[in-house]
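First comes one chain, alone, set out as structure tokens in the form predicted alone.
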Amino acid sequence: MYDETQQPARGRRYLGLLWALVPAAITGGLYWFGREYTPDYAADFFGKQFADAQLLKAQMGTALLGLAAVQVLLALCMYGVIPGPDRYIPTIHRVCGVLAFALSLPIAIHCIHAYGIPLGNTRVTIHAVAACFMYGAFAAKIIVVRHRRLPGWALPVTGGVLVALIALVWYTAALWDLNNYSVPGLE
């Protein structure tokens, strides 16, 4: 017999479903495109080529590192971990990601247009599959944000795997760069 009330159910369930499909049409989406574009190696950074683009990308960069340890920070504010100014901290949060993910675009646009997604070098290969998944992360983070009906674990989840990608994305790429091309672990 055909129940009506299932039916509300299992519609919420696929749009959950085709929802959890975004990130990793994101994710796959940057990677294919970056293994099949043809890498343009002069491609310029602001007007900066080479070793000077690669030095404000590290710096911008660092910078997106910052700003996500600053969003780590507000984040436990507003969950009380620890004290802050509850009426600011939202909208000072909410800022924060809008600046971050505005600054880690052109980086992320330079990249793919002076690189692709090389697979020969452990480094690289680690950084570009990151920087991939990393705005599968942000895509994630928004739609969990935006969907009450989720469980109260899943955008601290979220954020924190998001932290953990730029993280891994400044660690291969900025550090090395603003390290004498060297960092522990990936030589």
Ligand code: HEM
Given for the second form:
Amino acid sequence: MYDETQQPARGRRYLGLLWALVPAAITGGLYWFGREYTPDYAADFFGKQFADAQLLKAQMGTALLGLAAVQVLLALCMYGVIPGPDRYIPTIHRVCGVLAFALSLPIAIHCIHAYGIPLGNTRVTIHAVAACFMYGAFAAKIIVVRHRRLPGWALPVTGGVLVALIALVWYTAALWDLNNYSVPGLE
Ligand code: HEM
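Same protein, different form: I have the form predicted alone, so give me the form predicted in complex with the named molecule.
Up next: the whole complex, starting with the chain shown before.
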């Protein structure tokens, strides 16, 4: 029998499912775009090209990893694992998060513009695909922060996955570039 009281709960479930689709759509959309796009290897990056552009991107990517590390420390403070002033930490965490996202954007735009998503080399494939997932994880993190009804483990798990993906994206391109075109375990 039709029960009107079940409507709001069912509506919330469908809404929750829609939110879960956002990170998947971002990851898939970026991958599709990167595969379809015709790259321009000479693409400009803040007035630099080729090796100069690569070096600047690698340095900015390293700053992004640094910000991700700061975010982990701030999160540990908020969870009481390490001591720190309660009052300002959430605001600093939010500002650093926005900065990290803003810093990543020009690098990612140049990557897609200059290379698209080529799948010929393991390291490059891991880098490009991990970066697509990284933006899906960025979205998932924001969604989880905003949805207070989710279980307590959801936030540290999405935050941890995001930081791990940032580290992987950095390892497979920025470190490779700064370390004379080599990283342990990958060509
Ligand atoms: C969806 C987003 C992204 C895609 C599809 C992508 C893809 C690529 C590809 C295909 C390369 C060429 C690798 C090579 O030939 O060695 C590359 C290089 C690179 N990427 Fe990304 N990337 C993305 C986001 C990022 C982000 C967020 C960072 C920040 C750490 C980053 C940092 C770098 C660096 C430092 C290089 C080496 C410099 C260069 O070759 O220009 N990428 N990326």
